[in-house]
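Okay, so here's just one chain, in structure tokens, the form predicted on its own.
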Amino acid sequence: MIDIPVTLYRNMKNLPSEHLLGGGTPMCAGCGGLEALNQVYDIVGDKSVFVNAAGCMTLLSVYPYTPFRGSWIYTAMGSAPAGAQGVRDALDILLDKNRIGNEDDMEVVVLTGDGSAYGMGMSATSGTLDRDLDYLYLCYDNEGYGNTGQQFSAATPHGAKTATSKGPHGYPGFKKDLFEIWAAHKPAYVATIIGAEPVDLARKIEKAMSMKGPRMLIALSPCPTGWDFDPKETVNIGKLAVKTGIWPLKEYVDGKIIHTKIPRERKPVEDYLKLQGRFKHLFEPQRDDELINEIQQRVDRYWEDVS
């Protein structure tokens, strides 16, 4: 018999579906990828297949159980894209042989973070992209290895500190653009998304549900243990990245990048920054206004161009 917390237990088997995912569940207390997950799975629901590459959300399930109502499958970092294959052949393969009906259909959902999305899986990915797999993708990224102790991924944003990236001026590199990086593929849908904007949330989830082929979601998701703040600033930072025009609100479909919401006013980037201890080298001992500067010239830049 396994040892499993009673919460846990009582989270998976009694709640009802809005409270489904977190309760007793060992995940770190404001975890922005968990903020956005609930939301996605409220509407994805449980006629599903969660395909889980190693990481922070592997988390979720304790064997035997996990909190998903649908079904849920555990892969490699690099190997979720290639188990959803899988997983929808064989769901195809059913559906023609009559063995199961169009009412007993999944939808087939890829869970990662930023480790297996921006590096790892992008191989497996690029494969199911260009094979027009029908599968929703959701990468929760924190910007970094959160399971493992927060080293730099390619999702690093620069100038922030990772346990890995030391120096007194943070990360040296830049950010991977991956909604770019798959929109190239030209794909049915890719959006960005953020837990603390439920509502642009809902309405990207929704009509990507609605549609088939490869449907792609990244989620900023903000890490208090990783980015070092306190989990009750969570939905706060979140609104911040937006607000800053750090992290761009849009969408990629029928080949057009549609910006869902615009920061006419942004925010200086440094209110985002601050709050953040990977950022606390850019404020002190002494300001850095060298690199602050370099990080808020590369968003107005940024919004020059969608201008």
The other form holds:
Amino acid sequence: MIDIPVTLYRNMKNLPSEHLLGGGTPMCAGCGGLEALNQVYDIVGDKSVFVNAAGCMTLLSVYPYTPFRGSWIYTAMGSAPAGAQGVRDALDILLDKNRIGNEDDMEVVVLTGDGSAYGMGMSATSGTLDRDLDYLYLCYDNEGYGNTGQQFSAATPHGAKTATSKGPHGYPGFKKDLFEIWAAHKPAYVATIIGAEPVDLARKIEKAMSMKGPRMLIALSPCPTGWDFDPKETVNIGKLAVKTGIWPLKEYVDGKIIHTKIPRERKPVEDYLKLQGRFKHLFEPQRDDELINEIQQRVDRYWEDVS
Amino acid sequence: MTRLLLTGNAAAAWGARLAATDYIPAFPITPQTEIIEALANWIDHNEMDARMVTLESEHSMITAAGTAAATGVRVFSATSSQGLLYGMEMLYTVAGWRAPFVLANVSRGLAAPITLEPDHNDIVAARDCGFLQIHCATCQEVLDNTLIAFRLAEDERIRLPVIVNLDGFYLSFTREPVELPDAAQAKTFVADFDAENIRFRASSPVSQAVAVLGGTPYSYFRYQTHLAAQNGLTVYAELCDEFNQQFGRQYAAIENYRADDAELVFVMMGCFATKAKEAVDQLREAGWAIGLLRPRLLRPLPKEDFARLLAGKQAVAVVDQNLSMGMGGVLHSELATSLYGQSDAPQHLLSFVGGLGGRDISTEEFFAMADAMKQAVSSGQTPPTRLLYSDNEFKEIRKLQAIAKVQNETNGEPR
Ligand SMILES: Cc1ncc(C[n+]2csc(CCOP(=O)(O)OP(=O)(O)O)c2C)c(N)n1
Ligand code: SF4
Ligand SMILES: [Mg+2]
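Next up, the form predicted together with its partner chain in place of the form predicted on its own?
Let's see the whole complex now, leading with the same chain.
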């Protein structure tokens, strides 16, 4: 059974044609994180305060300029969610004590990379989920510590070469399942998104914005600089992440996980892998069939369980 | 005016309550926990109109305190020792935001070895972070200075967070008679929180705490913070006078105890200075011209006051309840900085380290330190830093080790 929710965003034509976020930021050309943020910001709007952790996006607001039409505060690598707690609580106090009116209320949005979300900021995030904090969390997941030169993080996929996994088999670990970890806390909403699927993304942000409580978003963010590909391939790689089944688009709501876009005929993972320099060692100088198959099988196993 | 028997912790909690604090991010740690328990209890029984949230760490607690203050509410928080250090990254960070709030620190020694008992290594570790620091020696002072601290933090010439420091156990858990300021009068003194231009409102968006590129904007903001912190000397003095007019209790950046006509002077922070006062009284009776200076403000450091108050003295003994490994007492070096090159500066600035991890400093030891000052004057030689430790203590430790060794051998474990 497929639920067809009421949405403003039925197809591409319904999406905003102009972006709210200003241009000219120092993000790299083709940054998949910025691609996702642009789309998210269009729907969240400027009645918002972004609470940021250390990472690439910290350089969006550099004194004395910012691309945000709403508000922003940079905190530290490990505690952006706690920063959101302070802002949300303070706004609630000001509202309760009639020191501001509803027109001055704001959506509080945490913006961090995977390094924060999967690692250093995890206990701070978990704390906000215990406390059922009313906020949005956008993790742009470029699968590594990008800002420091793409060392591997807990979000790095198996086999990927990073600045700290340059051996013949790349990163020996496996990408941590942050979606499951967040969902295990039973927050209001958890979703995976990607900038290359803007309608799916828009509907999820629209849904998240209609809810209260913690609303958690993980955006896989193709990163030309860290993943080593031509910036013009960002959208293509994003689409392939979905079509190969490597990045399942799904949401957790009311205790249930729903896949929002099931790739019925999945493309082979190598279509996705071979476009990226970080996986080049799987194909050159010799094909590493064992590793490619291992990655394929993990994806196959995941989808076997999805009805 | 109500007189109550209050612990130092209860006095800090009363300060936060009387200041009409809006928000209290919290995390438990001995010997501070009683502060947040008292506040939680008042909030639960509708005696205080505030919101309290228990974070999952002090790093998060100080972050939330900073962002709430940056959103525009009055914030109080409390910690101690390991907690203060766990939040250290954020102490520096939120001070740079120029968002004012008050943090009580109940001083306790730092691991390792882990201990619950007091000294000042935690608070001196936070010396350079941008928080102003007020050090208290009585429960009354804790309460009054918490009220003053809110004014200091929120003053437009400062706009920095302030730490009110009280010693663990000796002050935190000791009951003393405290005059409770009248609630309405306290509220008038502290006044409504004015967020000024540091706040978040949808109708007037701002970016706070943004990154800078390069040393020029970085230095600009760091210098601004330093200059604002220095304003703390003038503002604290003004506030102390105003407080005295309204409540009849006078404070100053440095407490001057019988030091005006003294030739020899002890310098100490915190409540162990009370022990020094006792020694001063006894020595005065025996005919010594001796006194005590106790800085309440460590940041900003009242350098000129020190230079003025110590001009013409023969010798000064700084008793540090902290130890900078490989250097010595931190307050001693702060004093040396304040006095060096000043006309008529005392020739002998002696350094003693003691009272670590709650170890007592006995009256006899103060006598010995006074004697050392006298000897320095007569011999013309300033002795090197001395670590207070008695022969008896050393014997005790050796005895413990001997016993442990016997036990280890009985257990068949090699040593
Ligand atoms: C406490 C602390 N440790 C380390 C750093 C250095 N650092 C800055 S950004 C960053 C990487 C963050 O990775 P991620 O969250 O994935 O964001 P990205 O850089 O990929 O955008 C690191 C390690 C820091 N700022 N703070
Ligand atoms: S390194 Fe990657 S994530 Fe960071 S700005 Fe560049 S493209 Fe974006
Ligand atoms: Mg990253």
